[in-house]
Structures are given as C-alpha cells and as structure tokens.
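A lone chain, given as structure tokens: the form predicted on its own.
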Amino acid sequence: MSILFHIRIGPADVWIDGLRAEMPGEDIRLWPDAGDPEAVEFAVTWRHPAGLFRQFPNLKGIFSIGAGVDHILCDPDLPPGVPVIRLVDPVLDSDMTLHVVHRTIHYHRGYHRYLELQQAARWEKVPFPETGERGVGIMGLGRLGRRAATTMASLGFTVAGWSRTAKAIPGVACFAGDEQLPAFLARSQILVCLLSLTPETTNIVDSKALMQLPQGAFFINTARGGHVVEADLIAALDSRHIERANLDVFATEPLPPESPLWRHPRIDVTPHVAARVNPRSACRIFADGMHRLRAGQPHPDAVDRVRGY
C-alpha cells in the first residue's frame, strides 16, 4: 500500500522525507507519480485538482495540509465514506493567535496612525481607550476562534464569540446563531473572522454585517477570503464606516497584482502567513493519523462533511 502527497505549498521534499522519517518503510508517493492506484491507501493534500480521488478505489483516508477542508470538500467527486481529516497542531494554533493578538493589538492601540504619522514626521500622540473598554468579537469558536477568544480575555479586552452553535467559554460573551449576529457585531469594535468555510458563512462580511458593527471599527479575517463580499468592503472603508482592515486571506490567491485590496489606503495585507503549517509537527500528526485509521479507530479529527467543518 501507499501513501499519495499532492501539495501546492513548500518543497515537495520536505514533506515526503517528514513523512518518511516518522513512517519508515513506506511506499510514499508525490502526484503525478502515484503507481498502482488500487494500492494508493491514504493521501495527503492542498487544493487537488477536482476527481483525483476518485481513481483510488482503497483510499482510507484524505488529511488536509492545513486547518481547513473547504478545498477537499468543493470536489464534486470525492468518495463517499472516505474520512477526511483537518490538521490539528498546536504549532499552528499557536501562530495563528500570535497573528491575532498582534494586529489586535496593533489597531487598538493604533500604531497603524503612528506609520502615518511618521510619514509627515509628525510627532503626535494617538489616544486610545482603556483595555477592557475595547469589544473584540471574534467570529467562529472551534479551536483556533476558542484559542483566540480565550487569550484576548486573558489580556483585558472584552471578548465575545459567535458560533453556529451554543457554546460557552469562560470570560468570553457567547452568540449563536442568525438572531444573535446582529447583537454581537453590534458590540465588536476589532471583529476577527476565524470562521470556517461553508455554503452558510460564505460572503458572510458583506454589507449588511459590516453596516452593523460600530462605526470606526477594524476588521481582521484569517480565516478564508471566501467569507467576505470585498466590494463591500471596501465601500464600507471608503465611508469611514470600518477604519481599517488586515487580510490575510483572499478569494483568489495569489491575490493578483490588478486587486484594489492591494493599493487601498486602509487594508493592511499579508499573504495567507498568519498561521504557517509546520511539515515536521505536520506530518507526525498525520503518521498518528494514519495509524488509527489502519487499526480501525476513529478519527477525532474528521471532519462532518454536511457541517462542512
């Protein structure tokens, strides 16, 4: 049996001698070289062509390189009662709530005014309010969103989270569902998106939710471009509704040198950095993984393909 690699992200051979130091013996494999396709037993991906999957008929398993799964569960043909698995690594929970209470951080204390200000070789002071005054919202409490929330509060800020479902975390306001968006964006004055991707958050950020946060507030989305309607937000910046924004994720990526997201005055971009994965954690989970599977066991990982997360 094998194991299939198709990637888009990093040296190929990272990943392969990763996987092959913690699965010794094993036939691992880099698409377009998969050989015997009834012999390919799991795989592991980034953005696959659509169908690939559908030529291995003893797959038992399909372990996303990243957080994320909406770019395993867009394919219209993917296998049915294959496992697919979302990459859990603390390494990467870590990075993405250092990203988060960075630009936090950043904008409530508004040093983003202070590169301005050194522009005009101005010295001038930027007032902020007190810690505990600033409402960040952070949408989406799975695991990185719980992480995220759970450390904004741990520092003083006044911290609320919305979810699909109910949940309740310490220290943090939790909201559910549609009726409760409207309230919870009306107390986010930095909103994080931490959503994942599914037909019913899509274009989520659009107008009507930008409209209903308060105005002057900032917006962080780390999750996928796919959230966000763009237009809408750069109309909303463009009235000075929302003071600015960080993306870090975009609907198209590489985000093309034509994008406005790139030149407009009050979006700050980085390139889908906020949380890197980390081939040599990476692929130990994914060894973990792949032992289970083989022993039968569930995966706590997999992912409920009607949620979509």
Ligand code: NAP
Contents of the next structure:
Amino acid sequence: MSILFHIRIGPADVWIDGLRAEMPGEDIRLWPDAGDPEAVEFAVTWRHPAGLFRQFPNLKGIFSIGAGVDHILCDPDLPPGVPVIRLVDPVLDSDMTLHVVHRTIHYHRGYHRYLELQQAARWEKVPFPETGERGVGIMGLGRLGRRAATTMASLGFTVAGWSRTAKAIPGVACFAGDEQLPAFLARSQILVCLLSLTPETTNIVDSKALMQLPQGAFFINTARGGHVVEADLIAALDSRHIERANLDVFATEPLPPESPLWRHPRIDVTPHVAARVNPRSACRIFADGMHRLRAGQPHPDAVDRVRGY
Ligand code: NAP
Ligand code: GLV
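Structure of the form predicted together with this ligand, given the form predicted on its own:
Next comes the full complex, this chain leading.
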C-alpha cells in the first residue's frame, strides 16, 4: 500500500523526508507520481485538484496539511465515507495565538501610527484606552479561537466570542448563532476572525457586519479570505468606519500583485503566516493518525463532512 503526498505550493522534500522518517519502509509518493491507484491507502494534501481522490478505490483517509479542511471539502467529487482529518497541532495553536496577541496589541496601542510618525520625525504619543476598556471579539471559538480568546482575556482585555453552538468559557462573554451576532459585533472594537469556512460563513464579514462594529474598529482576519467581502471592507476602511485591518488570508492566494488590498494605506497584509504548519510535528501527527485508522480506530480529528468543519 502507499501514501500519496500532494501540495500545491512550496517545496515537498521536507514533507517527504518527514513522512519517511516517521513511517520507515512505507511507499511514500509525491503527486502526480501516484503509482498503482489501487495501492493508495492515505492522502496528505493541501488544495488538491478536484476529483483527484475518486481514482483511489482503497483510500482510508485524507489528511489536511492544515487546521482548515475547506480546501478538501469544496471538492464535489470527494469519495463518500472516507474520513477527512484536520491537523490538530499544539505548535500551530501556539503560533496562531501569538499572531492574534501581537496584532491586537499592535492596534490597541496604536503602534501602526508610530511608523507614520517616525517618517515625519514627529515625537508624539498615541493615546489608547486602558486594556480592560478595549473590547476584543473573536469570531469562532473552536480550537484556535478559544485559545486566542482566553489568552486575550488573561492579558486583561474585555473579550467576547461568537460561535455556532453556545459555550461557557471563563473570562469570555460567549455569544452564539445568527441572532446574537449583532450584539457580539457591537462590542468588538477589535474583531478577530477565526471561523472555519463553510457555506454559512462565506462572506460573513460584509458591509452589514462591518457597520455593526463600533466606529473606528480594527479587523484581523486569520481564518480564510472567503469570509470577507473585500469590496465592503475597502469601503468601510475608506469611510473610516473601520480604522485598520490585518489580512493574513485571501480569497485568491498568493494575493495577485494587482489586488488593491496590497496598496490600501490602512490594510496590513501578511502572506498567510499567522500559523504555519510545522512539517516535523505535522508528519508525526499524520503518522499517528494513519496507525490509528489502520488499527480500525476512529480518528478524533476527523471532521463532520456535512457540517463542513
Ligand atoms: P475549529 O476548531 O473547527 O473551529 C471553528 C469555529 O467556527 C467553531 O467555534 C465553530 O462553532 C465556528 N463556526 C463554524 N460555523 C459557524 C457558523 N455558521 N456560525 C458561527 N460559528 C461558526 O477550527 P480551528 O482549528 O479553530 O481553526 C479555525 C480556522 O482557522 C481554520 O478553519 C482555518 O481556516 C484557519 N487557520 C488559519 C491559519 C493561518 O495561518 N492563517 C492557520 C490555521 C488555521 P462551534 O464551536 O459552535 O462548532
Ligand atoms: C492554515 O491555513 C491552516 O488551515 O492550517
């Protein structure tokens, strides 16, 4: 049997070497060299071409090279019944928390303004509210959102979170469902998106949602570009209802050079680096998952394909 590795962007060597180190003696193949289609037992993938997995009749599991599985579930030809497994890795959790903390504090304290002031050689102090007076809202209270929310709360921010199902998280005001979204947005001076991308959450950050945020709010998107209506965000920034945004993820990646997002004076672009997948720890996690599936055990991180995450 074989393990097929597929990645759309970036060097594959580190992954192939990592998988071989974790699973010595296995037939590990780099797409498009899949070999005998009947022998492919597991696939490890990031943004595969639609229909790819249909040709492997003995596939036992599809592993995402990332926490998100939208890039797999969007394939209308996904073979039914094959578990799709998201990446759950403490290294990734920690990186995401650091990105959210860094960006939130950057905007809260007005550090973005010092870059401009230095250009003008102006010695000026930017005012900022007490930490407890700053409302931070985290959309998505899953693995990454919950950790970001509790960390921000531990730093003294007034934190709220919003999710599909109701939650109780100490130190975090929890909101759930479409009905409670306006109340959640109204208190989010800094809004962080950490939702999974599903048909229900696609384009959720549109002009209606943005206008429900307090005047002068900041927006940090570290989930998926598909959550945001780009034109609505640009309009909200241009009207100064939204003060500034950090976009780490985009509907089209890499972000095309002609995109207006690159040049907007109050958008800070980062190239999908909030939490990079660490090949060393991820290969260990993939190998462990394959051993479980081979032993006939359910995988704890298999996603609900109907729910979409
Ligand atoms: P997760 O554990 O699956 O959590 C998803 C959260 O979204 C859950 O709280 C879920 O609510 C909520 N949600 C889903 N549909 C919703 C809806 N219709 N209304 C309200 N809430 C909804 O995912 P995660 O591991 O925290 O990761 C979140 C996302 O981060 C990933 O899907 C990925 O896109 C992104 N990500 C980005 C990077 C990067 O480098 N930029 C790195 C890693 C991950 P419930 O809790 O009620 O189910
Ligand atoms: C990255 O975007 C991930 O889903 O891990």
